[in-house]
Structure formats: C-alpha cells, structure tokens
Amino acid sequence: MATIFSRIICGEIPSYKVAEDENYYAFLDINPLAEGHTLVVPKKEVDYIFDLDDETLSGMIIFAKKVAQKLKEKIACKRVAVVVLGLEVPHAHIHLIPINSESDVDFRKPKLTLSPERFAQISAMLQE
C-alpha cells in the first residue's frame, strides 16, 4: 500500500506544493511548527532516509537546499532548520522549518492552525 506521501505526490491527496522536479517533491506540512514548514520527500518510496541509495540521498539534500534558500528569501526567519525524524510516516522525508531560535524546533509545542487560504498563499509565494 502506498504511503500518504506517495499518494500526495501522485495527486491522490491534495497538498500545498512548494517545489517539484522529476525525483523530489516539497509541500507544506499541514501541522506546521511555523509558517512555511515544508516537507521534502523523494518520489521513490523508501521508509528510512539512510536506506536511500547515495544518488537519491545526495539529490534530496541538494533539492532541500534549494527549497530552504527559497524559504529564507520569502519567510522572515534567521535560519531554516533541517530535521529528520522519520517515525511518523514510513517514507523518507526532511522537515525544513523557518526559525528564529532553537526553541522554534520543538515538536511537542502546539502546531499552528492555518486556514486553507493562508496555506495557499504561502504555497504560491514559495513557488514564485
């Protein structure tokens, strides 16, 4: 059975796309820690990030770098945090989170509640 991320990539489940190429897909986390919190996933369905072949993993990091640069340009923040947890969904993924302090990356904190309109605005802004 396809993971939720594979279903998002193929368009079966809607998402707020940030970037895409032939191998990777980036979209807004619907339970964000901050506006612009983005998930980067390979289109190849592999459970654990360190089980990816070297070419896919290195390509994913380069793709994530481009997305992080766009986040930094468009979202007011000091840095873009990179987090790999990998337990929530059995599909390798990287969290990119705009931050102003280390405490901004606390997954125990309540998540933001954003309207569909706000998600769409952020998605469109990041694709410019």
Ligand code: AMP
Given for the second form:
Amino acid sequence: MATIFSRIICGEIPSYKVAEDENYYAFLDINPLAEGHTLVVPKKEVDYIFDLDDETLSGMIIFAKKVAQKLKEKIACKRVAVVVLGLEVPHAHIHLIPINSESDVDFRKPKLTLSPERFAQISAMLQE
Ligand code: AMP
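Now that the form predicted alone has been shown, please provide the structure of the form predicted in complex with the ligand.
And the full complex, kicking off with our chain again.
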C-alpha cells in the first residue's frame, strides 16, 4: 500500500505545497513546530533515508537547500534547522524548521494550531 506521503505527492490527499520538481516534493507539516515547518520527500518511496540510493539522497539535499533558502527569505528566523526523524511515516523525509533558538526544534513541545487559511497563505508565500 502507498504511504501517506505518496498519496500526497500524487494529489490523492491534499497538502499545502511548497515546492516540487520531477523527483521531490515539499509541503507544510500539518503539525508544525513553527510557521513554515516543511517536509521534503523523494517521490521514490523508500522508508529509511539512508536506504536511498546516493543519487536520490544527494539530489534531495540539494532540493532541500533551495527550499530552505526560500524559507529563510520569507520567514523571519535565524536559521533553518534540518531534522530527520522518520519514526511516524515510513517514507523518507527531511524536516526543515525555521528556528531562532535550540528549543524551537523540540519535538516534544505542543505543535502550532494554524487555520487552513493560514496554511494556505504560507504555502502561497513560499511559492512566490
Ligand atoms: P516523522 O516520521 O517522525 O518524521 O514524523 C512525520 C511528520 O509528518 C510529522 O511531523 C507529522 O506532523 C507529519 N505529517 C503526517 N501526516 C501529514 C500530512 N497528511 N500532511 C502534512 N504532514 C503530515
């Protein structure tokens, strides 16, 4: 069965898109630690990030770099943190999180509750 991220990539499940190319898709995390918290996924469905072939993994980092540059440009933050957990969804992905301090990447913290309108605004802003 396809992962939830594959179903998002093919449009079967809606998402707030941030960027896309032939091989990768980026969209807003639905339970964000910060506004702009984005997930970068390869279209190729592989569970564990370090099981990706070298070409897909290196391309994913370069794609994530472009997304992170856009996040930094559009969202006030000191840095864009790069986090890989993969404990919940068995489809390799990178979290990109705008941060101002170390505590901004604490996944035990309550997540933000954003309205659909706010998610849509952030998604549109990041695609400008
Ligand atoms: P992890 O696999 O531990 O890196 O966590 C998976 C992440 O995917 C979590 O931060 C979830 O909030 C996020 N997530 C799960 N389902 C969706 C979805 N349908 N749309 C956006 N983000 C999602």
